[in-house]
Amino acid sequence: MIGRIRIVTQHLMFIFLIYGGRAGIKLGHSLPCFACPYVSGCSGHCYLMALQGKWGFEFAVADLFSYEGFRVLLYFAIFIFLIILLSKFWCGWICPFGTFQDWLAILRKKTGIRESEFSWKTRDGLKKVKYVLLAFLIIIPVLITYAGLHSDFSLPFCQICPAKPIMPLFTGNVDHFALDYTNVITGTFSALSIIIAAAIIVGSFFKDRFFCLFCPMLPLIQLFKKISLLRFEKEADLCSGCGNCHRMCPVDIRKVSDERSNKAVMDEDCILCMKCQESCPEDNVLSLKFLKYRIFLTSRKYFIRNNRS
């Protein structure tokens, strides 16, 4: 049941975010998901672009009290508010690029190809890449503003983000799969963008939510987990240790299965897809709460009914 609701929500949000701008819907520049601003007619933009650009780290402190300074603070405040409100639901239920990755996973399953598996050592190593990318998108704009770095390095993450060439395809735009020969910097960025996009398409076909391993949005959202209105909790004493939650997790999280003391189990890589909760065969072990209100609580009855269908 939850899985079906999530799929419907994902598709509706994909249509809304990719095409909503054509109906006059404007959600601004603060969305905590990969709603790519390079998509013509999109209804809102990923906050990472604002964070890198003139409304983020590429901004002079002297202008803080100007109108532009107000916009910097406003976009950041809206971004935090949206995270506090929905936390990782942005990743598992709303993000258009996440939905695209799920489509590739469905295609793989339809062809009967098994999902690739990473060793824990490899996976733990890959997880560090998202922090490198986060540092990259923060440091480069600062160097542009204060150290005279060439302006062609602007929006460094957006220039190599796989969503830039891929998501515009859904509006018939293939321009971002072409090399930009303006100069060495732009040419290098455009080549990297195409190579990374191709690698992410292949990787997401063979591995569920492959790009989410590297997504710098996840650690940004995780920064505010303690003040989020959503809580993902576990009653460890009731857990039988069946391991279903780990086996069903599209991003291979072990914390939900292994945790024995801490009640909060929302890992930094969690996308709140709720597959772990749907797969739990025990009563009252895993719960998702909004404020004090319980949205979902695992039960044996739900597990049996869900797996019959």
Given for the second form:
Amino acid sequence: MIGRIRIVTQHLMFIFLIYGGRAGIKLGHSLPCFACPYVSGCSGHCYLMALQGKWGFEFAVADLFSYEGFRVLLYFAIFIFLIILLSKFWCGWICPFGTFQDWLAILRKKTGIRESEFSWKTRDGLKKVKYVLLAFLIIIPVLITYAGLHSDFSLPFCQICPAKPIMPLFTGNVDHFALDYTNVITGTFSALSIIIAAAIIVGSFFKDRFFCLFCPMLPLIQLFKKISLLRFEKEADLCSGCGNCHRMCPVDIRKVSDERSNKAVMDEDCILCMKCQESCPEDNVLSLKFLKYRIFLTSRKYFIRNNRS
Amino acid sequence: MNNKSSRGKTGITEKIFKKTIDEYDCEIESLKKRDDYSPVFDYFLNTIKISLFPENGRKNRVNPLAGILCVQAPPEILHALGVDSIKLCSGSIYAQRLSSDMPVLMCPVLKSLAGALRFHNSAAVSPDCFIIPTSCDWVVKLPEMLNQELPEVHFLELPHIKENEKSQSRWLEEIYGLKDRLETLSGKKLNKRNLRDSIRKFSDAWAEFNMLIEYRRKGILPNIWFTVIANSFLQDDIEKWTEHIDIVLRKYKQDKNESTDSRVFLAGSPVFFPNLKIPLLIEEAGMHIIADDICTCERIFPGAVCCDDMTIHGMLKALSERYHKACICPTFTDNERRVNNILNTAGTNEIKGVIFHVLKGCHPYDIESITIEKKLKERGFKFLRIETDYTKEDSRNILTRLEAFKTTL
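What would the structure be for the form predicted in complex with its partner chain, given that what you showed me was the form predicted on its own?
Shown next: the complete complex, the earlier chain at its head.
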């Protein structure tokens, strides 16, 4: 049942975020999901653009007590507030780029092609990529401001982000699939962008949530795990270790299955899709709480109802 | 087929076979005389007896027949390929007499099974293939001890460490090997739809069986009948078995929870018909078995298989993980989750005592009883270890111990 509610929510959020601007909705620049600003008529912007662009922290230091400096902090505060409020729900339930990847996965399932698998070693190795991207998107703007790096390096992550060429397609805009011949930098970035977008489309077809394995938003959300109102917990003593949660996880998290002592099991890669919770056949093992209120608690009865033919 | 297949029953085999039939009949008769007997259990009692007369079991079966030992081989694959399965297990004390050439200290289950397999050395009735996961040493050496009397043996090499990648992919390879072997046996190719349907049928069976577990927890369904039903798993078509469980569930649906005291958990070695010695003695001592972790009772199913990737690979992977990672057989290196299962089930069902049944020669359970006893006592549970075999001579002694144990609860 949760799976169905999630699909409906995802689609509503997709429409809301991609086309909402046309109905006059403006959610600002601090959304913790890939609501791509390059989509004309979108209702809100991904915070990664603000972080790399004119509301990045390097500008706040220069104009700490100005209105611009205040805006930098304000956008950051809104970003934190949204994360504290909904945590990884932004990824599994709201992010339009995540929904797009889920469509590709559905397409794969319809065609009967099996999902690609990574070895545990490769999967663990891939975890580092998102930190590299995060460092890249924070350091380059600092270098532009303080070290004289060419301004065409601005918004470095957006330049290569696969959402930039892909998401505007839903409003009929194919412009970002073009090469930009202005100079070597723009040419290289636009070529990289097309290659990465193509790789992510192919990757997401063969592997669930392929881009999420590298998404730099995830570590940013994870930073506030301890103060988030949403808690993903496990009663390790009740777990039978059946491995359903690991197998059902679109981003192959082993922690939920393997954890034997800690209560908090929200992994850095978790997108809170709740597939693990739905597939847990044991009573009271995994739970999702909002403050003290329990949103979901695993139970055998739910599992049976959900899996009966 | 081996050279003994055409051999008829010798005098001694015939004699022991008759004795075994009497043993079964006697146990069935005494069960039918119980106050809690109902005709809804007749199907299960008749099904259990099928293992003695495989020719009856085969009468309506045109498909190849495969015998499955232990709980780690997924019957879903057999069912999907149109191979009938029969559970290999035996609780007969008389059948053991046909395996007197085997080690004295051999596990009674395997000794009895070895004897029972010697009843029917005719190709017409014995399974076409024996699927044996290498769970314990006795199981591994059984075909060798039977001197090649088994026709086709397919071993599944069971990795005893569950939580590393190597062992999981190793087990998946074994499951693929089983698929290939069964494809050859049945002459069919495994297809997606059949496998999916088969998984669903077994999931439905598990869901019904799970309700039976609930009824036993509530004290509605007597333990002895639960054991009989569980013991008859895989002796007949899975859908038929599920239908009859549904009949039992409907019978008990209206019954109210019985508040039973002296609720105990039965852990340890397999209990298989007609050797119902331990559950019957526990009952006689005035205690109620509310839960167990026995592979011939509550643990016949590792649970339902759920799967997101509905390709053949995805489903085989789901099956392989379910039958390996979710299995809490003591043969695995890690028994923490097995202990947790006892602790949690006992904790949530007002169970105060755990009776640990060790069959003499059943080493994995024997070894494990030491650590389990320590952990259970630490948590304040009463613990009683009973080491016995299929003989009835020690029944009085065990009963006295059980009665004394009851007073401590």
